[in-house]
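Here we start with a single chain on its own, the form predicted alone, put down as structure tokens.
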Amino acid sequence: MAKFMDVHHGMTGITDEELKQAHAADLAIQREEGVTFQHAWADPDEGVVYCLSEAPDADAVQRIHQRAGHPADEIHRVPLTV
């Protein structure tokens, strides 16, 4: 499985309960695809989400983001951590 980081733009003014409800979406549904969403960080100034998971591939990723209401602007590959 393969680390990926996905953006959500146009998102300004996301409230905390507005992304724990968007991730949750996610969650309910990420099995189905063989994704695994790990963590979801929000900058509501800027309107920028950002999404961790691992899964097979991006279209994995985009297929869950897109089933839940919310498709990916980016999703990058991320293949080196420390």
Given for the second form:
Number of protein chains: 2
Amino acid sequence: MAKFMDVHHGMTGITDEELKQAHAADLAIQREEGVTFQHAWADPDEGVVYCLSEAPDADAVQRIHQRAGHPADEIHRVPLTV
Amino acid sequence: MAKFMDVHHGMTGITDEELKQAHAADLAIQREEGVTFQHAWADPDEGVVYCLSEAPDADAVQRIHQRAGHPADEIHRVPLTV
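Please move on to the form predicted in complex with another copy of the chain, as the form predicted alone is already shown.
In what comes next, the whole complex appears, and the chain from above leads the way.
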């Protein structure tokens, strides 16, 4: 398992409810790819969302996000953490 | 207090030790601006570092990062969290 930070752009105006729903859609199917989404942070003004997860690889993260209807624009493996 | 995610680019090859030292340099002076750095995640392959903090505003985050020698390239207020 590795840690990933993925980034979604173009989310200007996202609401708390929409973020929660998007996260719940990920959680509902994440086990099928061995992914665990841990946190998400959203900047509605600039339309950026960051998601932190643990997963076998970046493709698994993307498959869950795609099936949940919100593919990521960037997925970074972040092996270093403080 | 608000939550911020800031991003540093051009950090290709950053090591665990360098990330820890950079974070420690922030922690050493963060109180002077009322900032609390909580976590940092680094992707050494693509040279991206993400820092999560609580702070009065984005300028306070930047002042600490600048004085510690590593100004952020982007600072996003992230009022929505899951």
